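Encoded as structure tokens, the following chain is the form predicted on its own, with no partner shown.
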Amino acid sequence: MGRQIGEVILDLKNISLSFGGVKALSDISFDVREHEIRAIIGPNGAGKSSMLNVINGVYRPQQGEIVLRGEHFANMTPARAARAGIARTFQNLALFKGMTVLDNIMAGRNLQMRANLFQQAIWFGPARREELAHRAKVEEIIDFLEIQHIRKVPVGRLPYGLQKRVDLGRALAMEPQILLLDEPMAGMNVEEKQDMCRFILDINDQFGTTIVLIEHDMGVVMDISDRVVVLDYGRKIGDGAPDEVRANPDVIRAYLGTSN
């Protein structure tokens, strides 16, 4: 389909968390545009894991508010975030490692379902119509994440890259407009970073996906993203297109070293 760059979707402001007097985040602005992939990226410790905590609700900041496609959240939850199409993946795989690859995706289809309890129950009409599209839809996604070969496999005897995908494939299976990926080439080696990078550049193209993502790698960050947002012991230094963010004297310092 070819993406294009959209609006803005997804807009935080002025963003405060703190822990018990230890602040991880101290009103941090930025925003995502439709169809994009934007980076958060810095140091351990800069507050970006709790940055996507707060966009799909498992924290709630002290100040601060999301917008949403122009709806304001000043308190967003999980169960919102997933009903406004926002899914994630994990930087600690939160799979059900005795589950085969095609249960653990197709769990990720449950917010889809709408047949009743006692139609599932029983299994008759749309209950089952349902339960064979979401069987199709998840097919799609093993078969697009090339993960056939191992569909019918314990996720917890795979290797550490497989099982990643299939965190991927499970939250692709929410259909989501907004993914939001912790740390997704974290523990990979070359070749497993590659695939990664492919699957999310085709996510983004084919589905139309918007993508947030946290990564440590920056060669994989300046090479697929449209914009980068630089966090620093929870404040925001630096914004903009990879190359501005590249330049910035104080990403430099922070991050990525002075030889750069």
Ligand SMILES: Nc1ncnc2c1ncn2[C@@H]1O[C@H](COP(=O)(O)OP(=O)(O)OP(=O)(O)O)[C@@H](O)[C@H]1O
Contents of the next structure:
Amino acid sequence: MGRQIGEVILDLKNISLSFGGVKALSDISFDVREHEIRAIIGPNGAGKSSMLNVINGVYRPQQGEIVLRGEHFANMTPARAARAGIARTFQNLALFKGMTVLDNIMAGRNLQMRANLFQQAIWFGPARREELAHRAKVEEIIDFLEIQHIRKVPVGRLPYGLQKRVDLGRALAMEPQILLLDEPMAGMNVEEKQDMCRFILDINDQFGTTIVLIEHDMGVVMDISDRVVVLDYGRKIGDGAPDEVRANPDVIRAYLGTSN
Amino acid sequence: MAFFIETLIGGLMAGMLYSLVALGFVLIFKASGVFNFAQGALVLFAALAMARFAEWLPAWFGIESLALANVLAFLITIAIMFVAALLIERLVLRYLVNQEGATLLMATLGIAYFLEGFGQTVFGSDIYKIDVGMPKDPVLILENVFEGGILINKEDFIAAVIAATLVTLLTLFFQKTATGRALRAVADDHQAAQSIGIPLNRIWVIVWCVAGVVALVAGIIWGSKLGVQFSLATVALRALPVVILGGLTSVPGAIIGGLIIGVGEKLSEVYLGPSIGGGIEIWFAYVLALVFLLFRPQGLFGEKIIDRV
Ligand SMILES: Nc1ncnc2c1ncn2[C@@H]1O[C@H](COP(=O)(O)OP(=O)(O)OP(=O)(O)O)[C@@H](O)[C@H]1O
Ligand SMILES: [Mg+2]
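Could you give the coordinates for the form predicted in complex with this ligand, as opposed to the form predicted on its own above?
Whole complex next, starting from this chain.
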């Protein structure tokens, strides 16, 4: 791989999160380095999605802090995360179902749009020029993800695999520095998985985007990630390069124990 | 035949206004899940402000021209409605995010009572006139097609054109602009919208501003016809069956539902009224909407409601 893994860009310190009596995350710490692909794995209910939701501010942990490029965030919110260059996809698709593929991805450009409401209402002039410029960028993403043929289709009508791709496209449209992917290949067939893998590797390689990835498919995880965090029942039981993690007795036990 | 068409056209023209008010409902519901019971109060409040400023401005500043006074009053009222939208979001909705639908509904009931009371305190509680120079005389059209021609109320016609224009402009705004897209995004999925940096608060303020503008236009049209008085708030609530009929989340539903209700009311008033009794137009819309609900609970264009068991 041509990319150079850099300094720590995202540092999670002693994160604890509970819902009523359920401890979703207990004192979890790990870091993410610039340009790397960092996987989070673990059995069902281990707290993986909760971790992503903490990173982009959907959940607020009771304890711990998030350090992003040296800046401390005591209470992250989705809006702050988005502005700080964090984009994400969702485990259970959260697309704008009534809107076309193009509109969904265009919506991802929201933060880069500068024209004010008044200019937009006039439509001609700055707002239109801006719209066209963003449109060009979005077309690049559409080409990249090979979804030209469905640009004008409302996403609600697309098969699951393609919806997952649109979800990724919308996140990419933000030109994020950090991309959080929650099971991007879940429910896909082998071919779709291969495509998705290729996209993730290309994003990482071509744009240098740092990627935090949750995935159940061990083959995929071991193949594409640089380092892996393993969660089980809200605790961290392993952290390191794929080979190290695979040899870790705790990890083996957690996976055998739940027959996953 | 000519009389039937006359009634039909009258119904469509009245219906256009219902569509407009229903659109205000639907936008707020889509964007925030709030069933806005205060829409009627907004109409009353806006009409009161408009009527009173059009009266006060000439007195305060010696403005001679009626048109100028109206334009200024209109602009001031728009500004007031925007401030109201901002305050409603800041002081009420912001603290009720993710609450139950019933809680939100109660909150808008509170807003409705406040607006009605506060509006009457500030602007007075008499009957006021809005005079924007609407022509009151009827005209005859299609005299060579039908015997005796078709009688059309010019005022209603202009009102319908204004309402239709506003509906069209709003639809264009939502389809063609970045803010419109953000609004549709919020309507489809709050969480995803937030994750791409769309600020929910701002979107809510915008939809309440739109609802305010819609209320003002409806208030001016109804107010110039009926006079500005407390009952305007209930006239606007006639748009309720429209949203039930059209589906709470559907913009085309609001528009077509409005037309159906408008026509239904007029036809029932003219053809059923004499045998069933007067006042039918007041409850007919609800019956129509309820009967309709039996067959399509999600409304004309609403999304299918799937109950998870
Ligand atoms: N919003 C919530 N409210 C209550 N409990 C929650 C919430 N979100 C997660 N949990 C609980 O926290 C724990 C961790 O859930 P989480 O979704 O993070 O697991 P996961 O590792 O992503 O699992 P999966 O592989 O099934 O997606 C579970 O016990 C879950 O029930
Ligand atoms: Mg999960």
